[in-house]
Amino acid sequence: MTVAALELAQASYSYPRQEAPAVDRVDLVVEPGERVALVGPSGCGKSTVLLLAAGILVPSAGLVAVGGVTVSGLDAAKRSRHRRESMGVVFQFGELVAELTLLDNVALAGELSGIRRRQARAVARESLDRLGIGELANRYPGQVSGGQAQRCAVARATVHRPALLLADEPTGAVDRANGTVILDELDRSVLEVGTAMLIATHDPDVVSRCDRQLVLRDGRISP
């Protein structure tokens, strides 16, 4: 039997101070191999959906299992740990880290994972190369465009090869040729090493690719 590349079963998130849960009671399942939309309006949700499956936040109710490993009965350290071998995250702004050059941020990511330094390197420069800013490898990301980082961070995020993969509008911040460049980037991860993604979009260009769509609204997922 095989088992799910992530699971959601009743997984509910409430903010302080919120009145309504952000998440409600959402069941999900992502196959391995499987790339999954998830879809809706914003402050719908999405986010802290990924958030949860990440194992950033932890579910106030419900469970969350990547790969098997119920990830939301881990401690921070645990979770954390599954998540960089396990896992790659594109977050909806890059998030990289501002000291470090792409290169360095792209390598980094895939040393935190297991990989050796040389090779990590190097596997990181043909990512960038890939994606079409080999050239900066050298630059810092205040010293690019807001394109650019997001194209470095789907590089950190696929680096290792991840298992799961989950992205917040990957393409948003980017124009249309370079968003297939990205798109193609994905795509390749699924056909040479199984990823399973959950991404989060607006992008009709990002549904097409996907072999399913779900649709959240007001924390919940849609019948």
The other form holds:
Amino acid sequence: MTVAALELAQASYSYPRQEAPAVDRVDLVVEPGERVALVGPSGCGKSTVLLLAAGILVPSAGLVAVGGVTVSGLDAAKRSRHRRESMGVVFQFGELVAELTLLDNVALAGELSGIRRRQARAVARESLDRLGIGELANRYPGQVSGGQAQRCAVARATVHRPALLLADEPTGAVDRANGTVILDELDRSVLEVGTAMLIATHDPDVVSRCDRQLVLRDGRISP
Amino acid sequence: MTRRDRVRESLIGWRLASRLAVPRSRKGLAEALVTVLAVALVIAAFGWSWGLGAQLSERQAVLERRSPVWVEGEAGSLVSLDTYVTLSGELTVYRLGPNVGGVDLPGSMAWPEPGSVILSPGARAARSSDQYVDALTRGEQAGTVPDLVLREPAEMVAFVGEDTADAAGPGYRTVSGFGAPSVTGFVEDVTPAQARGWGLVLTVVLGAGALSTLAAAGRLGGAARERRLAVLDLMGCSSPTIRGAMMITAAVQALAGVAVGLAVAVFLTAVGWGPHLLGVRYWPVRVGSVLPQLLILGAVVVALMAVWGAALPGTGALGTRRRAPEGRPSYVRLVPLGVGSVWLASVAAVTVRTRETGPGWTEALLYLFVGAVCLVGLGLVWASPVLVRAAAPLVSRAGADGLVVASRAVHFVRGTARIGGGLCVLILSGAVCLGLFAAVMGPERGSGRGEVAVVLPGLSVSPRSEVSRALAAAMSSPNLAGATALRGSGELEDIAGLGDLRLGDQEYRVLMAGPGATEIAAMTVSANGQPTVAAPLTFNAAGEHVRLLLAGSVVVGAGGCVAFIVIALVLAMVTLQQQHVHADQALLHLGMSRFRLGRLRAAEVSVAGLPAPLLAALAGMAAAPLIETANGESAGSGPWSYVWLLAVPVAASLLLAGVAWLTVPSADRIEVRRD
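Switch from the form predicted on its own, shown above, to the form predicted in complex with its partner chain and output its structure.
Then the entire complex follows, led off by the chain already shown.
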């Protein structure tokens, strides 16, 4: 029996000073190598599910397990360690470190996951080349377009070959061409590395590339 | 764009500004409060210090109002003016012979008849409990000295009516009236020029600190507003509209600050005015006397904040995300530091040279030295970005964290360097504050309050170094048998100063003993050597008020400056953290632990805060032995004996780094973008 890449069991979360839970008793399993699309209207709790899966938020009830490890039971330092070693996260607007070049941004993720510096830089450069932004490696996020920054964010999320990829509207702020490059890279990671992927999206193209989709409404998974 | 469009856009700007001026969120409110409080603090500080100035001016006006206008060689009313130091405090006695020529007394008082006396409330109260005061103000009370003629509510003043025979004695001079201008004595021995000079220094020093606080608050507020307004840029609002909205918001917040500051200043000056200032309870300040200056200052501050609000570059979070690193700072920034250093070294060299041939320090050299120190200090502040930029590569080699630290430090290099510049100024002003205070209040200047008085007839000694010898000689005089308690006491070194005292028709020279002499039996001895009063006399030593006023100026000016710079530093730290908030968020999302991010932020603050102050400490280590040699205090103990100077910037930097470390938010506390 294989261990699920991600499992949420009866996971709930409420933001402070909000009565209704953003996520309400969600059950969700993503197997290794599986691509799952999380769809639903704005405000339904998609990003909150991803933040719970990443261990950035801790569920107020239920549990979250990644690769068989119950991350919701770990302290903040251990959750951080688990996140940098076994997960990659892509946000809608990239969330690159503005003070680092694109190459440094990607290499940093590799180094944080335990890859040696020289190797991390080599792998980072390779990733950037593959995503078509190798010549921009020494530019800063503020000096490239939104699409190029997003490609860099994908490179950063996949550089350490994570077991779980979490993506929040990765193509939501880029054009179709950039979107295709981004999705191809995410697919490559799934196919070559066996990465599991949970992707929150509104984009039908993204949904069509996934193995299955889950619909979230008012914080709950719809049947 | 048509005129109508422009008007419509302006209206949008106004509407936006009115909404932004009162932020709805807790965070926005906190950012707005920073501006309001910074402005309020500045207005209150100036209100307080200007109130002090107004208070001293009022004392001077009172003193001038009641000062006799002496005329030489003419017939007229004879008046003597004496100041006595009594157990109840200082007593001023005007002895008035018969009024010749209809001279008016100050405050519309009636001229007292011989044998009658006009007393202030303070003197009247003291007369019943103090035999000294009673003896000096004998006569039937004919009236009360009005408040207009008193420097403080409890001041003891007496106008004693004398007959013609008494007024013919020594000490009486002819007066043509009262109201002599430019009398020395804002506070007794403080001249108006001294008070004005200190007032100017205080305003400049306080102003420099206040300006740094306002600039830091403006920068933080501007960044916060820009973050909220950046989206308007995306929506197509023109730059003038956005800047106009920012300007109005800043002005409104500054106006609120001025209102709060004025209220605090009015409270401080009118109600909470320091009753212990210089050991004297003052009249409340008439608020109206400082209000016009404060209103002008308020208008200037509002205008300044508005201009800064509109002119600040994009430092907000949205801007941060899209901003490339700042360019390399120009090496021209090193020029003032270089010039100042050469200047300082030259002054030190010349001083050492003059020490070999003469006095060492001269007044001109001292001014040149102060000028050089100021230039080096300002030079360090201006050169800070270059120094941070130079220091960053040294840490970038230290693994992934080192790279991130170096990159963050140079990304907003000017903002980062403000930490180092601020620390430099803080250490410099703190050192000046402590040094001046030590110089003013140090033990070599005495503690300031004589506890014992000895009165010796006809003894005139001016250089302080001669006092002990003169006193010893006087003590051995056979007609001073009553003063034997002093003889051989071994406390003669503890003489604080000299002063004159007049008791009745006797004049005395008073030697004022310092606090170490308190065990000595106090004696007041008349001219024939017989003790008249055997009780300690309490009085302020000569120069005491000058010293206290100087100390007060140091505390208010330099201390206020230090306080303002500390606030500015805190605000600069907050601004820096705001600028890096998204980088922090990204690093936490990447899986960096809070501990590691805290360590990284602490290292960043150290890279920002250490280079310039360390350079200043090294310069201090090099200069101190030279200054020591110039002072003739030592043969030159070498720079390594001043290695402790390095501890100050290191400690200050560690403190700031600790704050940066401890204020790392957790990943879930950072604002997360939701669906």
